[in-house]
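As a starting point, one isolated chain is supplied in structure tokens, in the form predicted on its own.
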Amino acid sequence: MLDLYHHGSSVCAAKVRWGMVEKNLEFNARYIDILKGEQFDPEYLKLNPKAVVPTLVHDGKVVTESTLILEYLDLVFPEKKLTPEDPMAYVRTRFWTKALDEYLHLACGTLTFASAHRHIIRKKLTEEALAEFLASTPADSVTKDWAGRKNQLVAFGFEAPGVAEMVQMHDEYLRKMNEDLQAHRWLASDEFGLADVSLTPYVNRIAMMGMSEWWENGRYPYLEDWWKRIQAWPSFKSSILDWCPEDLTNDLMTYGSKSWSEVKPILGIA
């Protein structure tokens, strides 16, 4: 039995719905709103002391880390694995996952709390609920100082230190797929794989913010018909699309659309 602890918008959850999904695995989705903090909760805790999403639970064995978790499934079931099989193929792969774990998913995390979960939160949770969230994240989480970085983006948004240079590292990825796309079809190869999962949740939360001109209008043409090929793929909306709730699609755009005004600077966009 297959048990995902996951959350509608979450990059790291989406990633390993959808390469559940493309792998044709059955899974119980346990929904966690890391929203209103119930990742805090102590049962929770136990199967993931980072207090983050996803976490995988396989027959009572837990697996954390959503690279990790992709991994494992595709050693557990091979029946259809989403690593490639060519050498330079599979080390392309790993280059995304690896970008992803220690660069992409700290400035995405930055980018989305700026932009639109600072006011998510403010709107979901009272004055005291609010610094009961922010006093919970443990010390070890998204990074060793996350606690304090989502504190300051919270209370400062743009204004708070770092920011716009994670916005810059963001775009630096966009760019450098756009550059593996140039080369072959999609990220890895010119087969569909898992460098094209694991990406596509970090390009479809700009997209959710309303910020989808970060890579139109010939900035990044071949990072635009990757996406419009993603936006096509068979499973792409009832894997990803479609587990994030109505009212928070429409806060992210929202806000997002909002903030764009404060991006387009850092990016050099007139």
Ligand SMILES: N[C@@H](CCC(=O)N[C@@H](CS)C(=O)NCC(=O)O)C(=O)O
The other form holds:
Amino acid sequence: MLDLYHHGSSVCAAKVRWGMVEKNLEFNARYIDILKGEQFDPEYLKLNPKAVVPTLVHDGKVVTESTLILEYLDLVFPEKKLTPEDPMAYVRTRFWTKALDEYLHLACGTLTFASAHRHIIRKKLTEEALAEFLASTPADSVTKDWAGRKNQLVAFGFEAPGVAEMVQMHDEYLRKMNEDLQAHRWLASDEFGLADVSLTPYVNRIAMMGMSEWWENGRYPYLEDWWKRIQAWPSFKSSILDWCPEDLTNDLMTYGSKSWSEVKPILGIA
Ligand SMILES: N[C@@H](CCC(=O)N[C@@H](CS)C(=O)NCC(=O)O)C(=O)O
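Alternative state: the form predicted in complex with the ligand, after the form predicted on its own:
Now the complete complex, all chains and molecules, led by this one.
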């Protein structure tokens, strides 16, 4: 039995969900509302002491870390593998999953919190509940300094330290995606695979926040073409978009679109 603890606007949960659907794996979806603080429930902390989603429980075995969950699933259920066999395609895939874990994930989390999540949690929580929510984040969470960063992002938005650098870092990786997609049809080779599944939620996040101009108008044409093909992929909508509740989808678009005017100058878009 496979249980996946996840959330509708979690990028790393989305990549695991999509991977499982692509691998034809059935799972019980266990929803953890990370914008209401359900990740701090003592029972959930026993599974995931960092208080983050996703967490996979496979026949009682607990696996955390989204990249490792996908690697685990490819080992345990090799019938339809997402990881390429070709050594260079494998290396290019690992380049992307490593870049996500080391850099891009924090850049995306920072952008999302500064643009939208800071407003969304304020709508959901009273001042008192918000203070408790912020105080509950463990010292070692999304990153070793996430608790402090989250506090600053909620308080100051784009004025919080380091936000511009994170937006620029996000841009650096989108530019690199565009380059790789010029060299081959999908991210790691001419075949769709784990790199595409893993990076999609990060591009989708920008689109859901009304910021697709980031790659449009000739800025990143190969990325734009890939994104169109991803959106047309049969399981994309049901695995990624449909899990995000309607109010959250609307809020991401509303607050994200308003924040685009803050992001554009950082990217040098007129
Ligand atoms: N390295 C972890 C990161 C997990 C993570 O950052 N999850 C976010 C959602 S994408 C989360 O649960 N955040 C909760 C919070 O900020 O309190 C993984 O890949 O699984």
